[in-house]
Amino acid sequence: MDILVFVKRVAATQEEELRLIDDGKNIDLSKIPFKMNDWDNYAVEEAVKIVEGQGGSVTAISIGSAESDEVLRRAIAMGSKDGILMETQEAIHDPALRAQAIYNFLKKEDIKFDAIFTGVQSEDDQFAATGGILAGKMDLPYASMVIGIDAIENGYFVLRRELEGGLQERIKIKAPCILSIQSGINEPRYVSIMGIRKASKVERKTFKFNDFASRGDAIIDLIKWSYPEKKGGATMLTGEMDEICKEILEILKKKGVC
């Protein structure tokens, strides 16, 4: 069983305030740390464990500038064969961009697979998007939202997708295929700073993502960036209690809720 897995190093901003620059154009991220991509973690982990109960082997591949390697030598110390980076030091924000690149450079490199494992979403762009364009390029099954895989028999995946409401849905997609994992699968296996040093030893082999596609492939472009309106804060009533009813019963029949 031989599958790739997409990762990507994103932005760890969530107990970081972003500040916005070129008149919103950009995010300043010169003092953000980095980090994998979280549900790209549960991806590496699974495809990991399926590689170690079948035999095979796991590849990682990044999308990114020179940075991202460390995404991969993450990857690696998690238990993935090789690394390969395609290099590009603008930011691709459009899914059907990425998807474009990644179809070109399959093919064009003729990479062998029996599946590839996404994470469901980015955390910086959340279109959630690229493995569902990717399987719609190179004509393959699909299934997002993955949390368990239960078999890999007769030439299918066995698995769950995670539907609203705590449901889950029993399928059977025939490989080669692309499925998009969701966190909660599993749980990620620790990395030491020993592993992902040991880890840098390892091939990793680096393709420029130009060579594959271009900007002027793009059918979404990245107009600026913005802070949501700020809301009003809460109205505080003062009086008499009977004052007070009153007041609170016109607000609601003002929204319509009496």
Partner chain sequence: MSYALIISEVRRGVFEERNLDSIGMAHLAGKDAFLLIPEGNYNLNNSIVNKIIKAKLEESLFLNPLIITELISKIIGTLGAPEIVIFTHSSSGIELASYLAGKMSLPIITDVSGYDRNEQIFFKSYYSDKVFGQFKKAKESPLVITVRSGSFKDHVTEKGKNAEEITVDGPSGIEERSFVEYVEEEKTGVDITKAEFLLSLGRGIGNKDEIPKFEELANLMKATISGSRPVIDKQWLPKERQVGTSGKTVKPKVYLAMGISGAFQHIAGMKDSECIIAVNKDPEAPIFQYAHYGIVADANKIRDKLKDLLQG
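To test you: the structure above is the form predicted alone. What is the structure of the form predicted in complex with its partner chain?
Just this one chain is shown here; partners and other molecules are left out.
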């Protein structure tokens, strides 16, 4: 089975302060570390596991700046056969534009596949939409929130989708199809620095994003960003570690739980 996996390089902002600049038209990411989108890590692992079991190949594809080569190398170190970069220096804020470019690319370059995997969402824009839009455009069956692939038989995936509150549904879906993979589906393998270095020797092809779609094709516009509305927020406990902890215990006692 030949699987294409879309991977994205995202800013790891969890522990960082995000600063809006240019009147909210941009976010200053200059001091923020980048990494592979968490969900894509699970998607690559799942694809590699399938191919290890039954043969075929995994190709990692990324849309982004030249630095996105990092995440392609990581995907190769995890077991992908090769990598493709659709290079653009501009950030793309419309998932429909992203899907349109992918659609045009796959058609024009005549790329063959049995399945396309994406992560459920990317950590930066949290759209969770590119896989679904692409499936709609390509007229392929689609499933998101895939939390377990139980079997691949007679051209069908039997898989579980995660719903709310711990409930799952089992469905059958025909290949070729597009699946968006949920975190926790597997345990992504450890990748060593050595592994990533070795991956540098594997071929990665680069294409120009603009040859397949242009920014003017976006059908939604990002006007600007803003900080969240403050909701009043918490009473902050400050001071020495010792005092803070005593205060915490005091609160617990007052609430009658400790």
